[in-house]
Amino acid sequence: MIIFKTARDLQQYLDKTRGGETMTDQRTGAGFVPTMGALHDGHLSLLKSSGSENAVTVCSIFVNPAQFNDPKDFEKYPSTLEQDIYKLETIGCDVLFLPSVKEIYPNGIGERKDYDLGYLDTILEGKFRPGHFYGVCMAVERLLAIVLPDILYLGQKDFQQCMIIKRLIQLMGLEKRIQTKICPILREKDGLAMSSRNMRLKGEQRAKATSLYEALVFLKENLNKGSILDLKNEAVKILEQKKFKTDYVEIADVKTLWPINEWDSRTNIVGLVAAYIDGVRLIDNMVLN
């Protein structure tokens, strides 16, 4: 695996790998998995994706202090870049870019750019953390232009991230050039959805934890035709009977994302929640039919 710190070093890397100097087989073109790092098996069943698909797979690690709406929540983001090595490493990942935060904000971070989110902005993530998505655009934006990948793989636990990703490579123009691929939410075997912070949940913390999950399965199994409102609300006592601070348990079309409460049996259907444990804030999703 090659580690690269400098945008100007990767491109010329890949435009010699698209050049076919470093081909060794019969795939082609980049496949991109961008991280934060503190690497999980989620991340890696990405990789492995890429890998199997690409002549070239780039991860990049980059905590992206521009989507942190708490400095806190920044400082607290876990960090385990000797680990992350050794995992990228051993599942054959070939290129790992490092970049600083002067490297994705030549500029500086205080250079605020707009992006025509639309409702995506305003509804659930984008409701309860102001600001967040744009912070991602900026740094994506800034990876996507250095990596410029064939395929992007982003994971389904971040649902509402992925559509605001694709609707950032259609703001760049790019969509006929780079295919996204989103793949399934790989789960412990308790059914908690594998993420960066479940590292910072200890002891009790952690067996709680599980509630995101149950209270989608909850969602699921007792889905009926009509209203929908008393279900989420049942979904959310699942949550405080854990002493869990709810942002939201939502029920959305999959398509859009738009927020229903009433339900005809035929729309496809996504349940999403937010919730904290303990100043810990998890998300998970499940599609409902």
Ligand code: PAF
Given for the second form:
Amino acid sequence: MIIFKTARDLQQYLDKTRGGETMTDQRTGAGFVPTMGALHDGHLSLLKSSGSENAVTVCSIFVNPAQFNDPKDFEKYPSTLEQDIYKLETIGCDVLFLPSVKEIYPNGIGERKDYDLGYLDTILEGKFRPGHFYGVCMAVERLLAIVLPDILYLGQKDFQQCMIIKRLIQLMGLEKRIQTKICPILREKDGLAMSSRNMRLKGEQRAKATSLYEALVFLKENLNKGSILDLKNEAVKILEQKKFKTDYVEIADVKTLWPINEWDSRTNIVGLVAAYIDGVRLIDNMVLN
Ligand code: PAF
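To test you: the structure above is the form predicted alone. What is the structure of the form predicted in complex with the ligand?
The next block holds the full complex; its first chain is the one shown before.
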């Protein structure tokens, strides 16, 4: 695996690769998996998919300060670079991009841009983490411009982020150039969705953390046509019993992510949960029908 720290060096390498100099097999194109490190099997599954579908796979690790609306969350975000590099080597990732803040934000982190994200930025994560998706867009726009991948791999765990990034790709006018693949959530044996933040969970917190999954399974198993308000409230209670502070339990249209209170039994819907256990914020989601 080659590690690049500057956009210029990475772009030079990718230009050569695309030109065919280092292409060794039938697969063409570049797959890209952007991450913030602390890699787990969920990330690795994205990288494996990319490896099997592209001539070159690029992983980026950049803990993006602009997307942390809570400074404590940024300070405590796990960093395991040595293990990450080992894992990437083991699964045969071709390129790791490890940019500095200056490389991603050449005009400074305070630079403001306009992203027309519409209502997507005002609901669910957008509502509870003001500015978060703006920060995601700032970093991902720059990363996409540098890597210009053929296929971008994203995890379904961040359901709303996937929609935001697809919108960003449209805003960049690259929807014909970059294909997006959303890979399924990977779960621990007890159902907890894999996440870098899980590293912060200790003993009892870790045991309780499965409640997010339980709340989603509850939604799925008890879903009926008509009002789903009580159903959502019952799911909140599952979390509260375990002392979670719930930001939201929502049920939304899969296509638009618009939250609904009545279900017609036909619309495809997704359950989404965000809750804190002792200051660690976890999210999860599940397609319900
Ligand atoms: O999902 C993440 O890890 C981050 O939000 C991303 C997409 C790498 C942007 O910083």
